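First comes one chain, alone, set out as structure tokens in the form predicted alone.
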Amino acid sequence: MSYEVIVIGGNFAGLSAAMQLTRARRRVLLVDAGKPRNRFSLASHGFLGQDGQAPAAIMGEGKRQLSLYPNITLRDGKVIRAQKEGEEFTIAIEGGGEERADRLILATGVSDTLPDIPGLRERWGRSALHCPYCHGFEVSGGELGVLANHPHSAHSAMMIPDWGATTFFTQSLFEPDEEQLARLTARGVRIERSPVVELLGDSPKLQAVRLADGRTVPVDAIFVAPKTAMASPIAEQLGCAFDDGPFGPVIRTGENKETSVKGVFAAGDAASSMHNATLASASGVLAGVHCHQSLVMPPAG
């Protein structure tokens, strides 16, 4: 069967894109590998109308609502290959089967690479966090840390005091410059230059961090921005252009969310350097709307 649009990824961005197209009465296939980036978090916060809900519950309800429309097909599976053949696109799904469509929307997400520190990975999404706007309120009032692992870490440390007493762990890699140091001091941020070598406590809770010099520092939650990579090779296979984001590559898109490959749109974390549930959903809406418009009003020539 040939579809008008295939959406790859059943996360906030992919589901939001599919909803616009399905309501436009287009034949849509949504393929979801079932491994969203936020699967480690117990709840999604700051998402209007969904605050405190588990990400899996939000996505499950989204799929249920989509399934009520007669013109969408929902399929579990991992897309392992995609290519453009003339004016159509063909995808291959792991385990067998190919599907064709006039347009593709990539909501393939990113994968996180955390600093190699014992105790960090098992606390990821619980007491080791990436976004204060997503998780800061839940850990507010405690002893908070910011683990430096990129040049913008000092900027993150300046924000965190709004949620609690903050220690900036430079890891002896990202020393604040004079201006940053003045701003951190004004915000009451403590600077710790001995590297964190271990997270301590009854996981997934965090009680303290051990430093390279042997000291322990009480910490209830620690913020760290992981390096990111594409969670799927599909965009690269299709020849999409990438930009260098602050944490990793980002699929290049125009204002209409179309990539450098005509007929391929992208949304969500894979196509943005700002990662947030609401922003992912909004970008999916834009991708779905503009994808529909490209079917209705294809550019001349």
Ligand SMILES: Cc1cc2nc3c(=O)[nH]c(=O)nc-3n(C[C@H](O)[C@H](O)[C@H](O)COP(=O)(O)OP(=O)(O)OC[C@H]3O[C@@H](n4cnc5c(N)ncnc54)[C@H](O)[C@@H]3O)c2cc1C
Given for the second form:
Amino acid sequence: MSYEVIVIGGNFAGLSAAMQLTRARRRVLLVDAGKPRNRFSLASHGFLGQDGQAPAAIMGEGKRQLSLYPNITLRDGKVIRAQKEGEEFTIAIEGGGEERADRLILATGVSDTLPDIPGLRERWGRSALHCPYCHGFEVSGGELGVLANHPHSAHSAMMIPDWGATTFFTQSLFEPDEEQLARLTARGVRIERSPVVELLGDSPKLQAVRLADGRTVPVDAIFVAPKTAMASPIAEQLGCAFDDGPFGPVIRTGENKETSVKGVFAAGDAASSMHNATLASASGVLAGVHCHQSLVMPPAG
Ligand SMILES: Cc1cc2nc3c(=O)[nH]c(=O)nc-3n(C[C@H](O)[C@H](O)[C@H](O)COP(=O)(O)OP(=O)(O)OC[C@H]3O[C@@H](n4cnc5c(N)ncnc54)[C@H](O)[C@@H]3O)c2cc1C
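Starting from the form predicted alone above, please write out the structure of the form predicted in complex with the named molecule.
Next comes the full complex, and the chain you just saw is listed first.
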């Protein structure tokens, strides 16, 4: 069967895009590999109406609501190849099966690479956190750390005192400049230059970090900005242009969420350097609406 739109990736961005297109009565296929970026957390926060819900529950409810429409097919699976042939797109799904569509929406998200420090990976999403707006409230009042692995880390460290007593671990790599130092001091942030070499405690809880000089510092939760990569090579296969984001590559899109490849739209973390469920959902809505309009009024030329 040929579809009008195939949405690849089915969490905040993909489900939101598919919802607009499905409600516009278009024939939609959504293929999702079921590995959303926030799956390491017990609860998701800040998404209106879903605050505190488990990530899998939000995704499951989104899929359930979409499945009530007659013109969408929801398929579990991983798209391993996509190509443009003339004005049409073909995708291949792992384990067999090819599908065709007039438009593609890429909502495949990103994957995270954390600093290689023993004890960090297994605490990811629990006591090692990427974002205070998502998880800061739950750890507020505790001893908080910011692990520097990025030039923006000092900026994060200035925010964190709103949630608790803060130590900025520079790792001897990201020394704040004079202005940053003055602001960190004014905010009461302690600075540790000896690198964190291990996270300690009954995982996924965190009790302290061990420093290279042998000392241990009590910490209940630590914030770290991971480096990001595309979770899927599909955008690259299609020849989409990328921009360098602060944490990793970002699929380039116009305001209408169309990529540099005509007929391919992109939304969510893969196409933004601001990573947040609501923003991913909002960009999915934009991609869905503009994709629909491009079916009605294909651009000239
Ligand atoms: C640990 C953690 C906790 C977070 N907590 C919060 C929070 O509480 N609140 C908040 O606002 N934000 C939170 N975020 C950020 C939030 O998770 C992301 O901004 C959001 O998930 C991005 O949505 P998305 O739809 O773009 O991508 P994702 O949610 O990552 O979904 C992408 C989907 O595409 C699928 N996919 C990928 N490749 C393919 C392929 N080739 N074929 C088929 N399917 C594919 C994936 O399996 C996945 O299901 C958190 C992030 C992390 C890392």
